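In the form predicted alone, a lone chain appears below as structure tokens.
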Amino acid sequence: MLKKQQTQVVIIGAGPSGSVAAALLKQKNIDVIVIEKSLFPRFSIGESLLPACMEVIKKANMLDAVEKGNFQLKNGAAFHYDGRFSEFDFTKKFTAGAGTTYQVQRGDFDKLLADEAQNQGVELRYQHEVLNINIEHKPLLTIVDKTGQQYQIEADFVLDASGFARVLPRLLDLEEPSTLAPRKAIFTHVEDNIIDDGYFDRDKILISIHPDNSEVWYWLIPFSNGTCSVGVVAKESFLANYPSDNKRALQQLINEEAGLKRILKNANYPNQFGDILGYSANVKTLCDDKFALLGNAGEFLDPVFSSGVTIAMKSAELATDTLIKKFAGETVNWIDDYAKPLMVGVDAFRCYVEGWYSGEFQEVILYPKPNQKVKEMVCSILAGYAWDEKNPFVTDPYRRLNTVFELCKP
């Protein structure tokens, strides 16, 4: 007979959705425990974080922890394609809201605001894992520590932040095909040597786009300590075209963009080179009245405008304030106070992916001479604020989209 213990809340990874919706949790006392299978720090990509997660990260009381950790400061994004080049300032925007983020090495930021969750009182427990769960009645939760002793937690509800490990995806069969077309992501970190000539902003996200083939695009997100995240998106017929060996293929493509190549130019790569392949996932529900799938654990998009850390922290402030009625005693829908609101910013993030991909939205971003206030309400978007519904290009993107596309088009 296995240990069985009890709590309120679990919640399945303490990344930053994790970390941030256990604070809020412990913020009006309900009891929550976070069950986390690897040791931080830990490597993790989505690098590039939007201002409107400081908006999440504010109500979690994790905001001055952030502002002193050294990170690289972001106030915006940059975008070339073949001679032609765009900036986007997110101080410029048509939401109100924080305008300037950060771009963070994963490790780092998670075990910091990990900490800063445990610095509030939440228990989290390191290298224990969510070995099978059943919702029959209440959720049961069997788990396995270090040591490789089995115990059980019996709580009311279950918040899944375990990312792109999917852990109730999988034990329940929610997994579904996405929407997206499957690509593969080849990355690493670089001593970047960048010299200053005035064509790379370090407190901006650089994305470029291959010349001979406008659906493959890379990211150069640069870091407070001198080195930079490079990574390149393709299709796997693409990069049939290349060397199989991750580093030999990444590098060849570096030096088919210009811009790249001639920064890049004095880089060193002494870190090992990961991908994955297919990242794009979806599911049948986000949610019943046992528990919520957060961020990447219920439907990750694509990683090109940096939105997933964002999805993630707005799900868990989505998720845990219906909590929080439910405990204060009040009706909930988990379907209308959770999964509709958190969709509005999903499906808007959504469209404008599409629209990458298709080639509209690259040339409504990349347009030399942009409608001032159209450009503010697209920054909005890309500044992360898929969530404003004063924002027409958040209410209706399919056809705003459509529309600026035909004045924009070449």
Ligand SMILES: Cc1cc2nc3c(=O)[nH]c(=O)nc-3n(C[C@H](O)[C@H](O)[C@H](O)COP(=O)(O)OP(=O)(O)OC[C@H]3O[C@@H](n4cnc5c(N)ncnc54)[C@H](O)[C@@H]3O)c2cc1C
Given for the second form:
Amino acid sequence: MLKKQQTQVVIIGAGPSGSVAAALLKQKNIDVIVIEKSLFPRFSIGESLLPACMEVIKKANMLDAVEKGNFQLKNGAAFHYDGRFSEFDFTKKFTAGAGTTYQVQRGDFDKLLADEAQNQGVELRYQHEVLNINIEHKPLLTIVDKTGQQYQIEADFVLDASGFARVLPRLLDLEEPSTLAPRKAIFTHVEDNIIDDGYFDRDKILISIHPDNSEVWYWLIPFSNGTCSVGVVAKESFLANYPSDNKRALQQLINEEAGLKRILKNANYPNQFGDILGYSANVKTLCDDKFALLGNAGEFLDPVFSSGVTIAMKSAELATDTLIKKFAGETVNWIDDYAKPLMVGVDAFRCYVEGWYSGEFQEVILYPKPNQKVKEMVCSILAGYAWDEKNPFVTDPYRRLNTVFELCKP
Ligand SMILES: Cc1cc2nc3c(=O)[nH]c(=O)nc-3n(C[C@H](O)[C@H](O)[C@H](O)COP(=O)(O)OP(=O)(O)OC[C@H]3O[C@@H](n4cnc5c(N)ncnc54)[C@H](O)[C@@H]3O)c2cc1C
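Got the form predicted alone; could you also share the form predicted in complex with the ligand?
Full assembly next; the chain just shown is listed first.
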């Protein structure tokens, strides 16, 4: 018989969605235990934030700490395709709210958020891993600690913030294939030694498109310590024409994109090269009256607009708002109160991700003479304000994209 503990909420995972959710619950005196299988800091991909997530960080009382974290300021996004160049300044957007954010080494950033949650009184158990769950009655989780000892926690509710590990989708048979084509990313951190020649603005993420295949794109995410995260995203069939060694493949691909080749000509590559394949994922349901899936544990679309952490934090905000109502004795409907509001933003991003790979949204982004109002609305999306229902590019994304594309198409 395993030892059994009780709490109101268990959160699986202490990434951005888990830590923020924990702090938001603790602020309302809801008992919460966070179970995190690794020891922080640990590496995670997903280093370019969007300004919209600063609103949630502020609500979780973590803004001060993040601002003092020595991270690289980010005020926009730059795009390059075969000599065509465009920039979006996130302070010039349609939606009110923060216009700047940061580009972060996720090991440090996630640890900072987790420390802040602990400072606010959250109980966080590192190197404890959720192995199993039974939701026949109250959710009952089986956990193993770092010594190999197993125990159980019975909770009123479970938030799955386990990221790509997708613990509840796996254990409860909720997984569904993504509608987006599978792609692979190869990445590393470089000592960039970039000389400022006006092409690369360290306050922006640079997204470059491969000159021969517009579905293949690169990110260059500068950090505050003279290093950059650089990566490429492509279908496996495209990457089959490149060396199987990640380092050689990434370097060859960088050399095929003139802008990146030039600005990274003095870069050193002292770090490991990572890859991740088929990261897009979906689920049959995001919630029921015993659990909700946050961030990547739910649906993950695509990294192109750096929306992952923002969606993760927005999901934490919406789920905890619903839980706070539930614990206050109000009637809640998880689909109406959580899943549907979350999907407003996810579905808007989906439209622009699809439009990116079909090429239409790339034309809109790179159009040299945009209408100012339209540019501000598109900028709001790129800054992560995909839940602003005053923005027609949120409420009617496919029609809006189509209309603007007709005006921009070559
Ligand atoms: C190639 C690529 C590039 C990306 N670039 C960006 C970007 O620039 N900007 C951006 O915003 N997003 C980006 N993303 C997405 C981003 O990485 C994720 O959306 C984000 O990390 C999700 O946060 P999360 O809180 O859901 O989960 P995570 O940050 O993944 O945290 C999950 C935590 O759960 C823990 N865990 C897992 N299993 C268990 C278990 N059984 N028990 C206990 N703990 C467990 C893990 O150890 C981990 O710490 C990118 C994704 C990819 C694939």
